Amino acid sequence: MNDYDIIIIGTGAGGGTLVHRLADSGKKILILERGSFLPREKENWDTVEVFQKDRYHTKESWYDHKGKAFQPGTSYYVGGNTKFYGGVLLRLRERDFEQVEHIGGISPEWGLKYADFEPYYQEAENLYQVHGSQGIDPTEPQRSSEYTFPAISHEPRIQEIHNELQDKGLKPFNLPLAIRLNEVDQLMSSCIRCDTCDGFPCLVHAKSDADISCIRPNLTTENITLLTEAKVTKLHTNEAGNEVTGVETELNGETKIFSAKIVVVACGAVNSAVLLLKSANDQHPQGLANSSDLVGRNFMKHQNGAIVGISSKPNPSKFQKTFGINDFYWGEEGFEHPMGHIQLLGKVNQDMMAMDAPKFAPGKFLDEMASHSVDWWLTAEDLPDHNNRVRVEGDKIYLDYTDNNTQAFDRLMNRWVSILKSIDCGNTIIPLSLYFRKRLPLQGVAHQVGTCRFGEDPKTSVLDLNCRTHDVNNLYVVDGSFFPSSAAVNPSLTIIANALRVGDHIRERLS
């Protein structure tokens, strides 16, 4: 009862993916969920509950390079953190694969190029029914077709400010939305334009997560198992170290081990190169599948950061998280490194406001600022750094981290808050421009990334270009570990398109 053909330990966007990709298969197939099913409950759209009191993100505590307790912006429920994504779902460009020279450093060449994702993005965007537009974005990747489901529109104050930008000379794109939303025919859209998507679990099952697209279809087929609050401790193996033959999990107060002839951890960046560290045995002293010395090493998280303006327009919008831009994504005139990426956020309001405002703030003042304001998410790349790492001490997470390439971060916030004032977004309400700044602190790691490698070479990676440890044969990492940059957009389609790529090798090494 206890012997499966594959184990795939996480349902986030790679998990989850793994899951669609192989439940045709016809292989016997285990999963291994830490959390259970999120509920759907009233809480899902309280911004008080999901962001003042943290009711969705794990309880437990990190450490810092200081031994400083944090609580981490991480959630255990089947779908992972894709419950909680703002559904941007956007490419690496074909230049992020190349070795790239920032203003802090270099960020390395990838093993595998843009074309050999390509094929995968595109499944990937129709999997998740991604909403977008191609032929505006200055840095979009060649695409073998257009998108099968259109961009999603602006709403009026949002579609002004695009067209401010364009009169400025830039060039605002359409971003790649994973929602059910179908505004040609409202009887076949779940979505409905809420001013609680992102961020949010979605009440309404409306948006495109792992759960949803690819863990709930596949549950009646029979050679699917899915345990939830089940959590993997420990993988164990032959007396050789070359193979994994027992996953210790707690499950129901009691310790079961499970076997398979493969088993995929799928457990996000900072949980995956834990529980392989945690799985250290006489052959694998540092680590399992960690002769490398990297597991763990080469932890990226991105420069992320807020920037709220407040404008003399009201801005009624609901679903304002509809355009980006990536003029600034490789530099500009005078600066010739990149920059970064910047998107619409969702919308901000009073309790939101009440989080970074003075405690004596009047709640009718916040709450006249959020509906003046306009919301923008800034990310710029951090580098691997052989020193930011995820380690353990005991039961223990520490984060190593120190951040880097912040200049170029700095550069690209500066340069936006000059744009918004040009097009009056600081023509504020009273007289003082007022844009609220705040760079994402340690705890924000839902763009984990790297601490797992993938490459060519066993001495400078620890996974192969399939995503197999090159310690342990039948132990694959299929989540945001394996890569060897951040670029500077959003993981998620990359790891999901990597997920649909290493379930074709598992498929054809199983036949």
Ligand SMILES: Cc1cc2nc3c(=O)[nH]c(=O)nc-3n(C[C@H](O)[C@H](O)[C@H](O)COP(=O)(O)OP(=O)(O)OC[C@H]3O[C@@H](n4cnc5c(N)ncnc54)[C@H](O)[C@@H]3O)c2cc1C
Given for the second form:
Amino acid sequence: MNDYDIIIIGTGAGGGTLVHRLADSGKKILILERGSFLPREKENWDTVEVFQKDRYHTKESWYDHKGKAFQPGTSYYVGGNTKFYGGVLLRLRERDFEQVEHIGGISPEWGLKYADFEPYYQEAENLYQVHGSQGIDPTEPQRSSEYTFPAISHEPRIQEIHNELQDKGLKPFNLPLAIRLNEVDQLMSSCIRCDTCDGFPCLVHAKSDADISCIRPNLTTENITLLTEAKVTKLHTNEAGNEVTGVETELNGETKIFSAKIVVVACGAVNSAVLLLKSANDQHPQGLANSSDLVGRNFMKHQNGAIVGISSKPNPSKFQKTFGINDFYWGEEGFEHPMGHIQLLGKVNQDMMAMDAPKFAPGKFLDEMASHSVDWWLTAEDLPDHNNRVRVEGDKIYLDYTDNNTQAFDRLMNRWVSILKSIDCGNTIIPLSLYFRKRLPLQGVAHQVGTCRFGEDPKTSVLDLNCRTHDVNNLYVVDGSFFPSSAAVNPSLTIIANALRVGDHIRERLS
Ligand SMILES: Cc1cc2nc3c(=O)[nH]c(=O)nc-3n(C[C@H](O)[C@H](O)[C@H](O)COP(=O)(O)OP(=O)(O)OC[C@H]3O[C@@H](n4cnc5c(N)ncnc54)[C@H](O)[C@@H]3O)c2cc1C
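Swap state to the form predicted in complex with this ligand from the form predicted on its own:
Full complex below, order starting with the chain above.
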């Protein structure tokens, strides 16, 4: 009864998409997800609950390299972290797959190229109903066809800023968004263009996340079994150490062992590494599939930060996150190294402002600021570093991480503030235009990748190019872990496209 063709551990961008790809294969599939379905409740859209009280984040503590505890900004539900994502689904650029010299070091070449991913990117965009527009982003990679779903429109204040940036010679482009918004026929639209999207779960299920797009549509499929609140704690191997023979799982307070011809770990880059490291045995003393000593290493999470610009003009926008800027992605005049990507952030409100404001700041003041703010998210590439790693000691999870390539991020941040200052127009209420900057601390692990990099050489990679571990024949890792470099755009579309690609390989292998 506990024997399957395929076991998939985790239901996020990687695992959830793989379920979709394999669902109609006729193979007997078991999905093990440590979380439950995310409850639909009013708190989904309550900023105090979601941001201030961390209602949906794990209560686990992880530890930094000095042993200081922190609560990671990550969540365990069906759909994984896509339940909370902003739905910006960008492709990596062609050059992101090549070796690139950054001001802070080298971003390595990938074993596969953009052309290998292109058809899967296309399919991934259709599966997640990505709304976008081709031909505006100056760094956009070649596409085999236009987006199936039209770009989402800007609200008036955002359109105004967009036009001012265009007048400055910049090329703001419509963010490709996995949001189920139909602007032609409102009755057909799930999305209501609210201001509780980026970072919030969607109460009306209008976000194309891995749960809504991939897991739920397949739940009635006969060959698929989903067990929620099923945390996998260890993988066992045969005596030779080259096959996973048992998937140890905590379920309803009991320990169960499941087995399958193929086992796929898709727990997210940190937890996939944790599971492999914790599965050390006599044949794999430094962790399962870890003969390279690379499991957990090269952990990346991007240099991420936010700018909250208090403009002199009010900004009544609700669904603010509609355009991005890639003009500085590869650098600028006088700086011939990559800088990164800029996108609008979900609209910041008073309760979000309160989290970073001095305790004495009156609510009315914060509300006034929020009603004038235009909010941005900046991403620069962090580079793979052998010493930036996920480590386990007993049950404790450590993230040893030192920032790198910060000069690129700082330059991007300064450039953007100077541009914002140059386009702010006329004072009405607030005498000064203010720009609050924040760099995300270690607990901001939303963009975690790289802990089981793929490649051809078992000495320099954990996974082969099909994302099968070099060391264990029937073990795959299909999530953000496989990235050899992090590029500077959001990672999910590449995780999704890769899951479709690996899914094709697994189907072929089992046929
Ligand atoms: C607030 C926020 C906004 C974001 N916005 C964007 C965006 O706009 N665009 C973008 O591209 N990306 C965005 N991201 C990042 C995106 O969500 C992640 O890149 C993506 O979800 C990673 O996919 P994954 O499959 O690697 O892992 P996850 O989605 O984290 O999935 C891992 C799954 O494994 C389960 N799991 C973990 N351990 C175990 C275990 N031991 N046993 C069983 N199950 C386990 C987890 O519960 C989870 O379901 C955002 C993230 C956050 C938090």
